[in-house]
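Single chain ahead, written as structure tokens, the form predicted on its own.
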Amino acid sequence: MNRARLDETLADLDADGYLLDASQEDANQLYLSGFTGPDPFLTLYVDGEVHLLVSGLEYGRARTESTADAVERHADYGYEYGGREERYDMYADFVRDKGVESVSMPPRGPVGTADALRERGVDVAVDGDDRLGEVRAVKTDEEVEAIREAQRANEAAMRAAEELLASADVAGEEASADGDADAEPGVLLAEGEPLTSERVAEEIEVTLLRHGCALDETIVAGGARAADPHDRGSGPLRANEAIIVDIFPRSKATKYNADMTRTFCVGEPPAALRERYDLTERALSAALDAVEPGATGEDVHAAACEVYEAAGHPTFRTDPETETGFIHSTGHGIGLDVHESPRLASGGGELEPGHVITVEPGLYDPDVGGVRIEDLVVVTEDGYENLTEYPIAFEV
């Protein structure tokens, strides 16, 4: 946690304190408390100190593991297994015990908690600016290192996926393995069976687990499916088509995320697909060249868009309703959330040293396929450092 930045950002709150009611799955909660509580608990920031209120079950672990200045348990307020109203009474007592009569809560905080505190005389304001999210956006050196380690695991998983694709046979070719008689010509084969998106995703997930990371799902999408940026992919993969592999794992130890995309083609890509891949490499290079402190996310996005627009491809800048072309932003921040501030998009704000961002231009058309290339970089005092070491190559 960047404690100095936290104190500075929350110093001018129009409230006595900042309150969170969430589990570790909420990145702001995990950041402020430093505690991996699987069930919702309260964290209160007031006068430069962080206070936790947890159940008796979690009390010992919270005292040992959290980064809070003080940890209390429900029993300290005469509550352990009471009903909802009694729980809310405890919340109000906990807040007032710290001299707090008004709190700010994030936009996605529980409405029930906010309303219950108001009913008990505690003023609650909504933090529409998501101040904690802005604090989290600028990473410390330790946070950057945690993301770098997650990216190394990501690269091991990408390597496993690429090797599986590269070792595949192609149904209908003389070099195909035995057992492909029933496979449609052009389908990739692994050990004589169709190589599917699901099989490649399985290899990715197993590799990540061996490197201390995990993810709920990944993207391995080929052909027309690759033309939908968030299609997870399914079914057999084919030669001579684009296969987008987008992996965004989370470290099981640090809880920080990584993100990377590569597009592969087994065999010879059609000319139109090759052209789009080369353009996307150029768009990536242009966007990276625009990354520096003081530049805006809009500047970086514009640099990528200009490459595509000059080649005659639509973007959301030229046609907000287009369903083909460059149909998403150029990137996003990454940290305890896989998508967080800042945004590399129209309206994206100023970049600062410590921002860790993805840079991921792409082109999409169901008649041709989809192409996306994504690197992960940290903004530095004089430009950026690319945290991605994995090579960029299309044909495998």
Contents of the next structure:
2 protein chains.
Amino acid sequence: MNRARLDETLADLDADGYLLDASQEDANQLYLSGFTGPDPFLTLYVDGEVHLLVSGLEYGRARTESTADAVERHADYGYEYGGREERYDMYADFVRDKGVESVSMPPRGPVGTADALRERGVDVAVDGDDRLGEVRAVKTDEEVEAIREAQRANEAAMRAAEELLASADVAGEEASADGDADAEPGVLLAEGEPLTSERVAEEIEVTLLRHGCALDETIVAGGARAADPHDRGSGPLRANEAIIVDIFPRSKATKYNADMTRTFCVGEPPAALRERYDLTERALSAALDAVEPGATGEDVHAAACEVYEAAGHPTFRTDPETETGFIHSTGHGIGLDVHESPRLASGGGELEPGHVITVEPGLYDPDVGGVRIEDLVVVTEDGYENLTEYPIAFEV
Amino acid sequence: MNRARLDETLADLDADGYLLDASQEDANQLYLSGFTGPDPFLTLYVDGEVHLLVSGLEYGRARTESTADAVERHADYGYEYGGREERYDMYADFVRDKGVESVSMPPRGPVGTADALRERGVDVAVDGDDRLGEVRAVKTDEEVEAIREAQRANEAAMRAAEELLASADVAGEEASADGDADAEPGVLLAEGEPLTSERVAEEIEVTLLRHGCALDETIVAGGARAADPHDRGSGPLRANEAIIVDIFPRSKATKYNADMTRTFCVGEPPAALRERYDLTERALSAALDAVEPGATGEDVHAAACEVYEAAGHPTFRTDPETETGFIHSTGHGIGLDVHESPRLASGGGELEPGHVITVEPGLYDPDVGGVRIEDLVVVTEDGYENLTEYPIAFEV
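Having seen the form predicted on its own, please provide the structure of the form predicted together with a further copy of the same chain.
Time for the whole complex; same chain goes first.
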């Protein structure tokens, strides 16, 4: 955590303190409290100090594991398990006990808590600028190292996926004469069985676990399914089609995320698909070339869009309702959240050294398939450093 | 989803509609929208219909995969990526377009959205009773089956963990003469290396993945670390100490969770630990005996507390500040969230058929160790059905 930057940013608030009511699933909470509480707890930042209020169950661990300056527990305010109103009374007492009469909460803070504090005379303002998110966006060297480490695990998982695809037989081809007699020609086979998205995803996930990472979801999508950027994919994969593999693991130790996408084709791709792959590689280069301090997220997005638009493909800039073409933003910040500030999209703000971002142009059409290539980079004083160490190659 | 119950419950609202602004990580959102959107989107329940508002990126998938009655996208309201205020304008337009002038939001809904709608003339009330959570608490047969299926995966993982412990050598004992010469006597050894919490957790997680489940965390905590109920455990495990294994996996297909805890001891436990284990088994029986429709969560909690209190152990009922004894609630509802309604704790409300709950008494003391035994049950018309098919045995 960049404490100096935090102090400087929160000093500007029109409130006495900054309040979070969330569990460890909230990245702001994890960042400010340094505590992995599975149930919601309060964190109050006031006068440069971080105060926690946790249940008795979490008290011992919060004192030893959190990065907070002070930890209190419900019993300190006479609260026992149960009543909702009593719980809110305790929250108001906790805040007032620190001399705080007004707090700022992030936009996604809970409205129940905000309104309950208001009813108890504490002013609650929404931090519409999401200042804590902006502080989090600029990573310290230690945070960049944590992301780099998760990215190494990501690369091991991508390698496992690519090897599984590369070693597959193809139904209907000579080498697979022993395979599943029922498989349609063109379907990939592993050990005689159709190779499915689910099977490749499992290989990725097991590899990540072996490397200390966890994840909720992985995208392994082939053919028409790969034409929907958020489709996770399912069912048998096939030769001569684009297979998008998008992996975003989280380090179990540090809680920082990595993110990378590669698109593979087993055997030769049709000409139209090859063309789209090459174009996407050019869009990636163009977008990366635009990454430097002072450039905006919008500039980087524009660089990718221009490559596609010049080739006649629609983007959200040329047609907000299009369902084919380049139909997402060029990238996003990443850290304790997979998606955080800054955005590489229309309206995306200025890049700063320490921003860790994905750059991930893609092109989609159900009739041809989907292609996406994504690298993970950190903005530096004079450009960027690419944290991705994985080759970009279509045919496997 | 129990649509009839939902309609009946939300019909009582003092508002025109019920509004969610959340991603799939929010269980209410997953339940009401039936859509796995990775970024926050709006779901509005009004006049018995569920309306979604998603980004262009999610539009295709939301139309085919969600259970909503209608899906709209940002472009339908002329919104393009970017401005925060324009985004809130779109939200207000979307709500008003359905004839809605007032909405209810759950307590953990985002205050930024609530305040922005209020500024635009839409009344926003907090659903302090968390009615949607109460609807979710009562499971349909299909939901119970999904939980049962996740529990089968859980049992496979528990078996893998138990087998790893059972097959371990013990440093300093004859059989492990070939083991790690540096390991302290009493440390468990697997293939000559100290067997750690991390290694057992990895085995659990890999087994779960092979069974279609994912999870963020697992507890494998031995010795003094097991005396903190939420400690995940780390480092070498030892013979003759209690090792708590608490697994709460989520089915990747259905998103429903299971939950189970067993406590194991490799070799003979000290008498004090054995006594605590037997007492906890009795507390579990007493609590389970109390589970039936009409009983309250407080009743079930009391049944467990009484066993411990009668044996002279502190509980939160006898000492809210105690850090040893029975220092958590007896259980919780489980479904799309690992922790949801009802609570088996002081103040916990009435149990109903269809409630799926954990029953998990435990006893903790850093000087002796921690013990917890947890089963997963569904409340039935005349009592409960235990969904757990795993033996309760201490020594392995």
